[in-house]
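The data below hold one chain only, encoded as structure tokens and taken in the form predicted on its own.
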Amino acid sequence: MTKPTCVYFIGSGPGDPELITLKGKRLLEEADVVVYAGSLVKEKTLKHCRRGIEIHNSASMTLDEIMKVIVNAAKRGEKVVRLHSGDPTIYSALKEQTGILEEESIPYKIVPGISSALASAAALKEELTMPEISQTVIFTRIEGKTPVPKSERLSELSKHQATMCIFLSIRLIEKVVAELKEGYPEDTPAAVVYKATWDDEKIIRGSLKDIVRKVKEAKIKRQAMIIVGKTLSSDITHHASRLYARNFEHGYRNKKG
């Protein structure tokens, strides 16, 4: 009996074909089967696979067709490349996989990949985090088809006004921004982020004052991701990381001065 391979779920990134890891690249490029995110992935990363190979696209795909495709070939003793878009330990529907996996006796690995946050605060060319304005970052959405537990509204995470990431909830940009002014002030910095790192990207800058109009102008839809928070304020005072003042002494490096 062959013993059942290793199956690899890959974060592919948020778009750019190029975004995607070392690792994830040559697990690609052995690969003998792969189930893609047809809807979310660039179908220039598949470009890394031999010839050949067995492809899916999942778009249209339930999870136990999903699921068929992937057992039988690690059964097989084939390599299996399960393709997600972004990084697959965030809203990706993993654990569902995961548990079938676990329950046929299957070893899986995780290939971490970029999120669509972070390539969106890179877009923006800002920082998450700054020494005295902002030190925590929220990956959040807001309650839609799929239910949010109360503590975590975004009414309640408004509160805390730190860097918010929400993700899956452009759609809904109206709703969002009424209640994160539940927390925020009006004239708090937002920004939105389309289809960041791919040819048509496009952000949108603005406040939670005037964000839903600018998103509305601009007919974004979907495949955005909507930043709040003060450091994406170009009128605040930057404070400097202590990691290199002068003054500051750590095991790498004593102070000078």
Ligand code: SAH
Given for the second form:
Amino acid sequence: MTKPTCVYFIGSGPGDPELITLKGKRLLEEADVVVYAGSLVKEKTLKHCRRGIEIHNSASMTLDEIMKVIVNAAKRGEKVVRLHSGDPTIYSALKEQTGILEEESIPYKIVPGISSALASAAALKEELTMPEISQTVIFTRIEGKTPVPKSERLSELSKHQATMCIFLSIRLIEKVVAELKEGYPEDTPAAVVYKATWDDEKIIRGSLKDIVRKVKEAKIKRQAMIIVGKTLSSDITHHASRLYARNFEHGYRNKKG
Ligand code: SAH
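Now the other one: the form predicted together with S-adenosyl-L-homocysteine (SAH), given that the block above is the form predicted on its own.
Full assembly next; the chain just shown is listed first.
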């Protein structure tokens, strides 16, 4: 019997095919079978694959169907790549897939990717952490069909007033903002990035006061990241990090002047 090959779960990044890692690209080039998350993985990313290989779009498949393709191919000794959007460890239903591979004694590895939260911050040209403003980033979502533990409700998390990246929630933007207002002041900056790094990327900036209206006007209903927090305001450059300050000493540099 052929020994099953190692299955690779790869983060394809936020969309731009150049934002996959070198390792992810190499594995795609070598793959015999690719199953990709078609709703958010850009088809252009598949141009890294060899011609004529077996490619499946998981958007229209059930977990059983996806795993049948992956397990059978690995058992045949073929190189299988499961391509997720962003990073595969964030909202990717990873464990339900790896759990089945473990039951089948099929080895697997995970190759990280650039999460859309980070690509959205880059699109906004913003820094998520700033001294004295916020040193914490929360990745979260609002409760929808998927339940969220009570202690992690947006209304609870907002009490920290940390920077927050909210996935999978744009459809419920009104509810999101209502909950956020329980902890953040109303003038807290808020931004929405639709399809970060795609050709039709859109950026909306505002505050908790007006972001709902702006999102509705732009008719954004999916594939968007909501980022909230004081680090997004433009008037805080005087809080610049001390890391590069002349009088700040650290392990790699002595104080200057
Ligand atoms: N694993 C992915 C997240 C998958 S969940 C990651 O690390 O990015 C899907 C959610 O991610 C979407 O509802 C949206 O909130 C966000 N998302 C994915 N790609 C995006 C993009 N290019 N721009 C903005 N948000 C994106």
